[in-house]
Amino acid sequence: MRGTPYNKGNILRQLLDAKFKQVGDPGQCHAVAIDGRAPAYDGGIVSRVDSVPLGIVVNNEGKRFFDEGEDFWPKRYAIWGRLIAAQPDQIGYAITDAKADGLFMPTVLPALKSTTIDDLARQIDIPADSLLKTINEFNSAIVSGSFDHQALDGCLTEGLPINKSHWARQIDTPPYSAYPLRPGITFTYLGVAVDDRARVQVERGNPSENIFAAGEMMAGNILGRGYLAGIGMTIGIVFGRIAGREAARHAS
């Protein structure tokens, strides 16, 4: 979790539990890849690993299981915590080499290290034969392009189970990195029905006159796959604000 440890939903359950109308879907989710040696609450924007389109990342099979480069990071960072909720023991690995650093936000922990493939993967309990056929098979999958981590470059992989379609560059500069990952689940699609008056919907009847929502209380209202960086605060920031003045006036 990686806000409070009380955020544990009460409020919505209550609300589901009294017949207000839910929305979005509970399968969907703001979840991002975050260090798995993170504490398990509170970690912050700093345990969130950034590293993921300027490598790889791995499952603890030492197979990729997801395209790394599909869009643009801040399109597509939450998307990776439910990713890595459904490989084996719920874990990944992003795996990078020299030419990734610097070039993304640091984390508040380091990167496991080594001047070879054979040892990161023992550093990181994985079959180094297993994460050596995956680099070596991705390395000579690559169409060589003009590498630009700011742009959706030219630089991609054909013939794999699953290409990368931007930013890929061969592992092949020492020393190289792996972060451990796990889910770092934000908030859950989830939520209560609400009008644009931000009024909690009845499941049956009309809407609450007393009872407002914003945020991420009601945010399946706005998100159904995907998300964008930033739309949970403009959720926030609107719907707050349009219920403010909405409880105001029914108070006044």
Ligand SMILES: Cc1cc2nc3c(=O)[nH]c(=O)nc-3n(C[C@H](O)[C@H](O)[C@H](O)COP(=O)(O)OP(=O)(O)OC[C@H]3O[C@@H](n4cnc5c(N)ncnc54)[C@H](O)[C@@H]3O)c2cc1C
Given for the second form:
Amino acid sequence: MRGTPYNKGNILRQLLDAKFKQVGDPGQCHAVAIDGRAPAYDGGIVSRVDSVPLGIVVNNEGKRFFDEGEDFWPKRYAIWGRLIAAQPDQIGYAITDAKADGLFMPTVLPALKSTTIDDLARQIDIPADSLLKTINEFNSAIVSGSFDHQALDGCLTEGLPINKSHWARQIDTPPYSAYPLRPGITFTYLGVAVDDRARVQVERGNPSENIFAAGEMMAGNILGRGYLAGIGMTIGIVFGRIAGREAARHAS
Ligand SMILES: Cc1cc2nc3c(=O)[nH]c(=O)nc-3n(C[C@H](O)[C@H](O)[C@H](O)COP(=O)(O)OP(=O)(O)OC[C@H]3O[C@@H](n4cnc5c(N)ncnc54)[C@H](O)[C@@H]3O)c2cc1C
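Let's compare: the form predicted alone is above, so bring in the form predicted together with this ligand.
Everything in the complex follows now, all chains and molecules, and the chain you saw is the first one.
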């Protein structure tokens, strides 16, 4: 849980139980890859791992499971928590080499480092032969391009069961780095339906005249799938202002 432990969804539960209209896909959420060593609550932004697009991510069997370079990181970071949650033991490992150092915001905890892949695998307790095989296959599948981590560059892999679409570079320059990754949930997309005055909708009939919702509990009105950096605060601010104005209008 990336934020406060006090957000337990109690108010949302009460509204849904009282037959206010539900919105959003309960299976979708904003969840990032956080450092597996972070605290269970309130780890904050400094525990988010941003090295993913610059290397590969493997599960505890040493296998890749998703395209790490599918799109720009601000458009993709919020899906990685869900991807990791679907892996064995809900853990993953972001692996990079020295070429990636300095190109991403480091977490508050230093990466695990080693001069050999063998030793790095031992440190994160995954099968070294499997990790080596994954890296060798990945390195061999790279179609060379002109690396540019600030553009959708032409560095990709071909012929792998899961290819990497951008920023694919050989993992060959020690020291190698690993971050253990855990799913860090920010908020789910399950919420109450609101109208453009932030009034909470009932399942049947007119919207509530005196109950207004803003922020995460109504984010599912805006977010269907995926995420774009900044939308969380935007939903809170825009609908917070509307809900406040409407509540004041109702009270006056
Ligand atoms: C680590 C982290 C990084 C983030 N980074 C970004 C970012 O870079 N950009 C972005 O746009 N968004 C970001 N977000 C998301 C964004 O912060 C949230 O979407 C936004 O703050 C939600 O606003 P809110 O008002 O809905 O909820 P909150 O700000 O969580 O406010 C809800 C309040 O209600 C209180 N509360 C809960 N239950 C009860 C109760 N029963 N009775 C009384 N009070 C209660 C809680 O204590 C809390 O103070 C981040 C979130 C986290 C956790």
